[in-house]
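Coming up is one lone chain in structure tokens, specifically the form predicted alone.
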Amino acid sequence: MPSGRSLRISQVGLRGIVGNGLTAAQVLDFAAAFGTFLDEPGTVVLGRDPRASGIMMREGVVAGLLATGHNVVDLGVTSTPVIQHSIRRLEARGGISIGASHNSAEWNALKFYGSRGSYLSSGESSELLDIYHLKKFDFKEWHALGQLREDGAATDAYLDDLSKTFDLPRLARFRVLVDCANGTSAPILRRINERFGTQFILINEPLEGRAFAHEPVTTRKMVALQLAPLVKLVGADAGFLFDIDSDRVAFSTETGHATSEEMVLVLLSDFFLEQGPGKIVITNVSTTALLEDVAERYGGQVVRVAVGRQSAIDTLTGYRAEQVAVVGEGTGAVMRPSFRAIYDGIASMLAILTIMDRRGQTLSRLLDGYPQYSILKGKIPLKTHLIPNMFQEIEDRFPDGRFNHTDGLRIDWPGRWVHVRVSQTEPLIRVICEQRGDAPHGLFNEVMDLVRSYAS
């Protein structure tokens, strides 16, 4: 059996280490799975990320879906979110995206989409789930098996849509460089440039499926070691940092700053809640404090659900789109429903373009607006049997705080809070604390050395 290290099964979809957990096996029988939950025969859009395995996993998702009767669109190498867009585009009844985001080299997934272009709800990953384990697939006859062709028009489709709602042109004014990381961002930005003459300069830019430049995450100490210090250098108005699938971004500033990846949501909570109409920001339970004091400028709201983006998509379907301003994590990952309600990390530097150029004011003048709060956040592996156990210490040693159990542990006092979790796509503890002002060292130190007790 696979060690829980390696292998992740959820309602989030297939995640592991291939050939150390993830096996081809489980990817043909999660595509069939998929191809036997969507029912009726239909068109369902494939694409993936460079990583080596990519291509055997891709094997294995095109036959699950042809032999349960699907016609498979194949993107071949794009951007999460350019998968999402063409399942709408292409009026598909779902899509599936092969890539594992932030995670390095050795990793992959399977993420699966309905018809919208959006991430299954809790229910329907219940029921994926179900049929997967059940291993009751609705396999066709010869003469009822899909069939596969590519679409090379996908990335300018969705392009196309970018410019509706992106002044692409004007936003040409700004130097920026881009940390690609090896992954999907690369080519898209190139085909920005190469048509609406923008000054995106990219480093890290060729694809890669085994060596990343760096490991591909958005956070401020990658920011801070990859991309920071060649921003001042090469006279850029920005800086940004993406995943390998595009759906994540982090920035720094014109001065080389590095800025937490939490300002993502911010900035962009900030811009559209003044825009109007909505007036609702959909988080979870890590993201930043700051995101009530931006709120309340506005009249606005925020609602805090459990971590994870089926948390904020079960949320989503609750309201109005013209109700709801931006939906988004403390990660980088921001989604807009006036487009497309996609998790999209391009689009998100677009508007962080836009603000800067609507309000004439540099990306660090920008944040000189906003009071300061400082986030500290640790990660921690797993030892599933104890985390029971662990939860009822920390409420324990910290009797005096407030007490919110939506996802693992919250506790919070006037002006600072900590929130301990079990991930769902790694096999770590996660841990994260906020204050306003300096840093809350020895409140993190303290809850990073009780859980560490339980790890070790």
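We call the rigid core the largest set of C-alpha positions that still match within 1.5 Å between the two forms. Positions refer to the first chain, counted from 1. It should be emphasised that the depicted structure is a prediction, and the values quoted were computed from it without experimental measurement. What changes on going to the form predicted in complex with its partner chain:
If you fit the rigid core between the two forms, you'll see the Cα of P427 move by 2 angstroms or more.
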Given for the second form:
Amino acid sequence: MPSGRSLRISQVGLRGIVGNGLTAAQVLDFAAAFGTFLDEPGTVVLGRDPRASGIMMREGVVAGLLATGHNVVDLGVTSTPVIQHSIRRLEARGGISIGASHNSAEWNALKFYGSRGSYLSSGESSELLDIYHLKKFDFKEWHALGQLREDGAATDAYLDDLSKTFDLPRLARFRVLVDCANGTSAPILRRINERFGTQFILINEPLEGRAFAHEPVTTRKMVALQLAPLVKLVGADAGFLFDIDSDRVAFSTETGHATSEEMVLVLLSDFFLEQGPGKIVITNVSTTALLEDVAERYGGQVVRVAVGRQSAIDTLTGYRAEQVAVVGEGTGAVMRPSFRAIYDGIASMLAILTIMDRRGQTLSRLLDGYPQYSILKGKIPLKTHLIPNMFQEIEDRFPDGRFNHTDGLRIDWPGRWVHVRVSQTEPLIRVICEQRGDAPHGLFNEVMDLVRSYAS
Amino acid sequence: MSRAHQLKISVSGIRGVVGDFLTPNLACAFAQAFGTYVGPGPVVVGRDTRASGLMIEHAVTSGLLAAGCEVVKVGIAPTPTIQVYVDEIRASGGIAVTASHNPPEYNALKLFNREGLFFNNYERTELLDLYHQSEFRQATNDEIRRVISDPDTPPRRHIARVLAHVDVEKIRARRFRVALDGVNGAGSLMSQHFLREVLNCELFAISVDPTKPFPREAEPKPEVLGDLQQLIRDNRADIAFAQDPDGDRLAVGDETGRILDNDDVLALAVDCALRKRKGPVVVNLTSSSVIDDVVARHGCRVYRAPVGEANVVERMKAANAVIGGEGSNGGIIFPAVQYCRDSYLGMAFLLERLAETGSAMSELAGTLPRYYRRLGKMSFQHGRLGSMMQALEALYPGAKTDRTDGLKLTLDNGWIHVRASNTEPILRVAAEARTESELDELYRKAESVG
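What would you give as the form predicted in complex with its partner chain, now that the form predicted alone is on the page?
Let us now look at the entire complex, which starts with that chain.
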């Protein structure tokens, strides 16, 4: 393949560039593997994001599930949180989402959910993967195949639930600008406006299959590009940016300041720890140290795990839902297990608006209340076989720090840290460096230079 | 049977028992090979009513989309209707998900070219090679096209094509009493509409619920049409029709409750066609001599093709035939509608003939010369086929021999045709003679080489 690796089959599922790595055959095999993995025939919920390739993948997934005896409920184009919610509502055995969330339009992926809409544990994922590789699927005989139906009630049922947790009519007092990035958040937010009178003003609203208005990543940079200046211009109270499948969110203050994506988790931790002092926050080793400051204020504790949803999910299973205040990543993917163990960008946005409402503060005032941290992030393409040498050299270069090998290498000093890790989805090394106060340019550049010396 | 051939991937396409044999993965890959072969452009996908149809339809659609084709889903539709529609909308090709007359555990893909016809032998070999090479076109996100759903237009277009060749008013005026057994197949709804509304018949229908399983053996053979015979008698029907699950084959019953021999049905249809326009006729080697007699009355010529719809169609095109078909399996092919077996054209022709003549169906059938036919099969061991054929030929030194498809020996008083099945290790034996005793002797001699 000329463009390198455009396919990855891992515990996270199947991800790749359609037509250049990701094929119909793999999609069908994976769906059949999932149907086999679920064992007892039952209902499986299916939904997709608006990518054009989603319809091809949908057909294959439906075939694989029907063939393994499962009834399929197809929600059509919808967000991942709605799919997960519907699994629970319909008491389905599991679900599949077709969508590549923050990747560009030529990518697509399959993700799998268990009963109650939960993410699969590592153990379950590896079993699924084994079945996929073995290719011995439990195809049923002609009279035991599944049935297919559609379900138009999914969004409203999801909103019914959201409205029990959040006082939506009250949040209608905020004018909120939302960049939907042509993704699945748009129809849901439009429906919230219709039903609850909220004032979500949508940009990049049409669902697009071939190309999105911009790269659908929930980063500060992307917020700064379009959303933040517009927020100020229209005089909105806040601006939010969603990825395509609406599980992640980033935001801008009313002053047009594009906030670090790390702050979504910080705000939500603050809010939920205040309601439940002493609870824990589960996050990864790459996320801002501000979390420790916040947790300390409420006698809480931060549990740091390897990057990637899977580590957080696996760690979460070790706790009772009510012990955990919040789980999340610096990428803007946050969940509140006592509500639903689901990353849900729309719920995160509603939580932030609720904080503004309860505390009677603007977003910029809220953020001013935190000590300032500066975070720098970089990425460099790598040569796989040199990775161990690179980590060795970094350790040797900074002998005075505290080492953490949970995921790659993190080195901590009082008031600052640097984290170097290998991306799970792309052939990249990621470098994240944070410091209380000003940006740690010196440290960041030194590490980047060192890493770059191992690049191709 | 020595071996169960539960999956067959051949130049005829892909066919097998759903479950461990015919998997969605195979259907998807075959469809992607097909999509690669016909190129980007619309491909019509339809299916019969068997339970696995929906699942296979989705697998086929994913393979076609992955190859960059646009997919036009017509849902449950008779195979001839799908073929007509491919031609009507100038699609790149068509796929019917149907195992035709096979039992419900089977399914298969029938593949059509841009004119809605079976591919010729050379094209089918090319397609099979492409499938085996597994180098399919892989459309990118920008190249993947849409799925359109259109269940309503295909039956309308098909019926319009049929009606162009019969005197509709003449049929409508008679308000025939018609009995129908739809085998809960793909034609269930369309046949009711066609007979009741379009042709103004008083319809007595059984097994016309496409959501239910086949209530009888799928192939409309006389011995499985007892319920239809009862329906005729209970309702004093003028004529009765029975279809197979994908609506290409037709069986016919007369007003006495007798199910006609399929060769006789074909002969009557040939007669109808030649009354409208003279020209060549093509039937397969196993079809009855009754066809020759009927065609001779019109002063036209009969050509014989190897068994199989695709072979008959190929020869019909080459000979520019007016009509053709395969006697034993109830297939009438009338190219002015479409080069495919079409039960609807058959129904319309027979009803029109009844209206024209004022005769009863049994009288119409009674005008045909009487032949005695027997079809059977013998199993054989691999490697023994050649010597069996030779032994048979040696029994009849004076016979005219035809080796186009197996061996056909034509004698003064009848003929014997033996050919190996494409799908199982059995020899199909057909014999025909003027009298029952001559038939017995012919058939017994053929069996003696086994």
